[in-house]
Number of protein chains: 4
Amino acid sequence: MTEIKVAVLGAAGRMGTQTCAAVEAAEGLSLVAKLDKGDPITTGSLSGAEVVVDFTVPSAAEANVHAVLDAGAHAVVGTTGWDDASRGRVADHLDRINAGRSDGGLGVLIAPNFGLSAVLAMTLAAKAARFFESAEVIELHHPDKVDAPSGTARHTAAAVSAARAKAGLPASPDATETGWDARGADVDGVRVHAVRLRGLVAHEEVLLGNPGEQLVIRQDSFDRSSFMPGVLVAVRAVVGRPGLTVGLEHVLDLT
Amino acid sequence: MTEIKVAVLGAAGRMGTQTCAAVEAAEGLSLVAKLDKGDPITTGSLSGAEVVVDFTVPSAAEANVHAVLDAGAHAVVGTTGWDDASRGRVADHLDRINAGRSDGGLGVLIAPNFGLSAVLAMTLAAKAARFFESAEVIELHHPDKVDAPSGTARHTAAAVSAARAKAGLPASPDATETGWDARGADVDGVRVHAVRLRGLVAHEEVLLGNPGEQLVIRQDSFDRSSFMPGVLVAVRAVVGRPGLTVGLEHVLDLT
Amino acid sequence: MTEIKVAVLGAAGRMGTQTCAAVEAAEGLSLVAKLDKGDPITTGSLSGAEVVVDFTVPSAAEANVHAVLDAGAHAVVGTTGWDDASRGRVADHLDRINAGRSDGGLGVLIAPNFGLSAVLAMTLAAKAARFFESAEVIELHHPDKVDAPSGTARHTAAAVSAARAKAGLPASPDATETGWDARGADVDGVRVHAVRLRGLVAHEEVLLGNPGEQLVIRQDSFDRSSFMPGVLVAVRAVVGRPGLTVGLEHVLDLT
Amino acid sequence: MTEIKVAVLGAAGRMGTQTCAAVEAAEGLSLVAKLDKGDPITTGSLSGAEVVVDFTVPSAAEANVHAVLDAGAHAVVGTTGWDDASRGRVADHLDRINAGRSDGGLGVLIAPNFGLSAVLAMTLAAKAARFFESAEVIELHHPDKVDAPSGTARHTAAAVSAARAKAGLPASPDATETGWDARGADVDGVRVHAVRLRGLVAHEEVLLGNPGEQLVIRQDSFDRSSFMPGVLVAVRAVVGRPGLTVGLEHVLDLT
C-alpha cells in the first residue's frame, strides 16, 4: 500500500501539533509539510501533499482550503466558523476543479466535531430513535462553556427529532403542568437539559424510552486526545470522496 | 425478643395491602388490625397495636393521629398533604400526652417519601456536598407526572445547597451567557433537571465536581415494592422515638 | 390500509395474553383468533389469519410452526429452544411451499429476544465496535439467574468481537498480571462482567474506549411489557420477508 | 486567621510540585519550603513548617517521617508502600513524643488515597450499606493497569462487607448456577468487577440493591489534580488531631 502524503496548516498549534504527531504515528499516512501563520499554500510548500488538514482559525479557513484545491490536494477542516456562504463558495469552487478531471476530483472535508464518540453518538441515536416513545438529550460540560445547550447536543436533538418526523411519531408524551424551566431546552420538540459541573470534559446522553424499558447512548470525551482518530479516519476518507461533505458521520460506514 | 403490635389505616387500599403484607412477613412484627375507610379507631378496634401505619387520604391523616394517639400508640405515616399547621397541632397534642408519662411517651414519624434510596441519596449527597466545588441535580420520572422537579428533587437540591451554606462554600461556578432555559430550575442556588420518559418510573441524581473528579449518587425506585423496607425501619425507629419526627432519614442511623 | 389478521397461539400465557392485548390495541393489526394448548392449527381455527404468533412451550413450537404454514400463514415466534436441526427442517419447509408461489411466499421470523433496547443496544455497538481499541461487557441481573453471563451479553460480545476481527483489530490492551478472576468471563476475545442484584431486570451494558474518549451504550428492560413493540415490528415485518429470519434485528432498518 | 505554614518533601516531583502550587494558591496556608532527594530534614530546613507533605519513594517515607517529629512538625503522608510494621514503628515513634508534650502532641496522617470522591465512595457506601439486600462493586481503569481489583475497590468491598456483617444480613442473594468466572472477584463475599478500557482513567461503582430499588455510588478520577483538595484537606485537619491517622475519611466529618 502505498502512504497518503499528508500536510498540515496551523501546524504550531494546539490541534495542529497533535495532528502532526497522529499522522506522523498512523499506518499508511505520513507527514511531508507542517505550515504555520504566514507560510504561502502552494504546490511547493504542500510538498506533494495528497491531503492537507486545516486547523488555522475561523478568518482564515475559507481561503486555505480554495489554496489547497488550487494546489491540487483534498482538504479535512477542523477549523470552525462556517456558514453557508463560505461552504457554498468552496463546493462551487470544487465543482469547476473537478469537472475538468476525469479521476473523480478532489474532495473537501469540514467536521465540526472529529471526536468519534459524539458523532457515534449522534448517529446511532437518529438511527434508534424511531423505535421509542420518547427521547430527551443531557449534555454535561464544564462550568466555563458560554453557550447552553451544547452545538454538538443541538445537532444530536436534531437529528433524533427528524429521526422521528420520518416515522411519523408524535410528540414524546409530556403531562408536565407546572415547573416547566426544569424541563430544558426545546430543540425542535426534543428536551436538551444541560449541567454545568467543574471536572467534566465534554459528555452527553441520548435516553430513548419505551413502556417497560430504556436505550441510553452515552458518550465521554475526556481529553483533546480524543479528537485525533477522527482525525485520521477524515483523512482516509477524503481521498475517495470527490466534492464537499459536511459531518464526519457521512464518512463512517455504519450500515 | 417480643413482638412489636401493628396496626393498618388504609388497609384496603394500594399502599396499605402490601403494608399489611410486609409487616406480616417481617420478623419482629405481628400484624394484630387492618381498618379502612369508616372504622372507629379506638383502643378496641386497634386491639393493642403498639404502633400504627396510616396510609389513608390527606383529608383524614390528622384526625386519624389524633385518634391513634388517644388510644396510646405510635403513629407512622405515609399520607401526604401535611402542612405546618397540622404538624403543630400534632406535636402540641404529642407534648401534652408526653407530659404525663414517666416512659419517655407516644412517637409519630411522618414521612414523605419512604423510598430508602431515594432518603438515602438525599441524606448522603448533603454529607458530600461541602467537599465539591460543583452540584447539581437531575430528576428521571415517567411523563405522566404533572410537576417538575419532583419533590424529593427540590428536597434534596434544599438540603444540599444547606451544607454548601453552612460550609461557607461559593455558588456553583457557571460561565454560561446564552440559552439559560437549557440550565434547569434554580432551587435554592442548586439547578435542577427534570427527565420525562416513557418506561421510567422515579430516578434521582446528584453530581458533585471538583477538579479532576466526580461523585454521582444515583438512586432507581423501579416499584413500590421498594418503599415496604422503608416503612420496616420506621415501624421500628418509632417505638424508642417520643415527640414528632419529619422524614425517614432522622432514623436511619448514618454515622 | 387494509389490516393485518393475527392469530396467537399460547393465548393463555404470560406472554401471549400481553401479545393479544397489544395486538388488539395496535393500528392496522387485528386480532382474528385465540389459540391455545389442544386447540388444532387449521385454515379454520386461524381464522384467516395472515400472520400468527407463537409464544407456546420449546417442545411444541416446532410442531405449531409447520402447522402455521400449512396452513398458509406468517408465523412470528417467540418460544425459545430451537436448535440448528429443528431451524433447517423449518427452512426446508419453507422453501418448498415457497418455491411453488409467484408472490415471494411466506415469511418465519424467530427471535429469541423481543425487547427493543436489547437488540438495538447490540446492534449499534456492533456498528460502532470497529471504531475503538477497547471493548467490554457489563450485563445486570436480579439475583435468582442461574447462568452467567446472559445469552444476550453472549449474543452482543460475540457481535462486537466478529465487527472488530473483520477491521483487523487487535485484541483490547489488557497488562493485567493479577487478579484474573475479577476480569470477567472471555466470550470471543471481549471481557463480559455479571452483576446480579435485587431489585434489578435485565440490563446491559456495551463500553468502548479510545485515547480519551468513551462510547457507552446502556439498555435496560424494567418489565415484560417492554417486549411488546418488538412483538408488533416483526408481525408487520414479517409479511414482506419470505424464508426464514432468525434476529429481529434482520428486520430494524438501520441503515 | 494564623497561617498554617507548609513543607513538601519530593517537590520536584510530579505530585510534589502539584502540592507546592496547591498550598500557594489555598487561603490560609502558606508553603515555606520545598525538599527534594538529599536535602536534609531539619528544623532549619523546614524553615518552621508546622506541617509537613511527604510524596516521596517508598523506600525513604518511614525515614522522612520520623525526621520531621524529630524536627516538630505533623506529617502528611501520601507515599504509598506502608505495611504494619512501618505504621507501628511511627506509631511508637509519635506516643514517645507526644508524651512530654501538654499540647496533645503531633499528628501523622498517612492516606493511601486523597482523591476526596473515592474516599467519599467509600465512605458513603459502608453507611449505606446495611439498608441493602445486595450489593457489588465494578471497578474501571485504564488498560496499563497491572493487578486487578484495584486497591480502592478492595477497600470498598471490604468496608461494605463489614457494615453487612455488623448489620447481621445475610450473604448477598446470588443463584448462578453456571459462569461463576463472569461473576467477578469474591472480597470478603461481595463481588467486585473489574473493567479495562483504553480512555479511563481511574472511576468505581457501588451498587446496592432492594426489591424494587436501587443506590448507586459512582466517582471518576478524570486526573490527578483531583487529589489536591484532599490533600489540603489533610494538612488543615493533622494540626488538630495528635497521633497516627491511616486514611483520609477518616478527618472528613460526615457525621
The other form holds:
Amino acid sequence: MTEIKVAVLGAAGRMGTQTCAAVEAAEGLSLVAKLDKGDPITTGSLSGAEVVVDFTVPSAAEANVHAVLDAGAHAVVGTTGWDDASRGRVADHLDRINAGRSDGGLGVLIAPNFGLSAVLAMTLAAKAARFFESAEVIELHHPDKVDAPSGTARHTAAAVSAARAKAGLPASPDATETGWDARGADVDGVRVHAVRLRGLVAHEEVLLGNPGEQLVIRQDSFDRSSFMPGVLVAVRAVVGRPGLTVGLEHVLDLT
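Form predicted in complex with a further copy of the same chain done; form predicted alone now:
The next block holds one chain only.
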C-alpha cells in the first residue's frame, strides 16, 4: 500500500504535537515534514508532502492554505476562526488551481472540530432543531483559546439555523429589550454563549426547548488525543475530495 506523505504546520503546538505523533503511528501515513512559526511553506520545505495539516492560529491559517495549494498539496485545516469570506477566497483559489490540473484536483478540508463525538453532536443537533421552538448553544473551552465563539459552536449554530429555516420555523422567542450583551453572540439567529475557564479542554451544549420539555445535547473532549482519529480520517479522505469541504461530517456519511 502506498503511504500518504504528510506535513504538519504548527508542529510544536499542543495540537500539532499530537498530530505528528498520530501520523507517525498510523498505518499508511508517513510524516515527512514538521513546520512551525517562521518556517517557509514551499515545495521544498514540505518535503514532497501530499497532505498538509494546519494547526496554527487564525491570523495565519488562510495564508498557509494558499501557500500549501501553491506547493501542490492537499490541506486539512483544524485552525478555527474561518468566516465565509476567507472560505470563499480559498474556494476561488482552488478553482483556479484545479482548472489547470488533469488529476482530479486538490482538496481542502476545513473541520471546525475533529472529535467524532463533537461531529455526531452537531449532526444530531441539526436534525433535532426543526422539532423545537427554541435553540441556543453554549461552548466551553480553556482560556488560552484565541477565538470566540468557537468554530465548532459557529458551525453548530449555522447548521441548527439552516434546519430551522428549512422547516419554516420562526426565530426563537426572546422578549429581551435591554442587556443584549448578556445574551451571547448572534450566529445566524441562534444565540451562542462562550465560556473560558481553566481546567476545560473543549465542550459544547446545544439546548433545544418546547413548552414543557427540553433536549440537551452535550459533548465533552477531555483530552486532545480525542481529536486524532478524526484528523486521520480527514487526511485519508481529502486526497479523494477535490475542492473545498467544510465539516468532517461530509466524510463520515452523516449528511
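Numbering follows the first chain given and starts at 1. Every value quoted in this text rests on a predicted model; they were computed, and no experiment measured them.
- Treating the chain as two rigid bodies that shift between the two forms, P112 and Q214 fall into separate rigid parts, each C-alpha being assigned to the part whose superposition fits it better.
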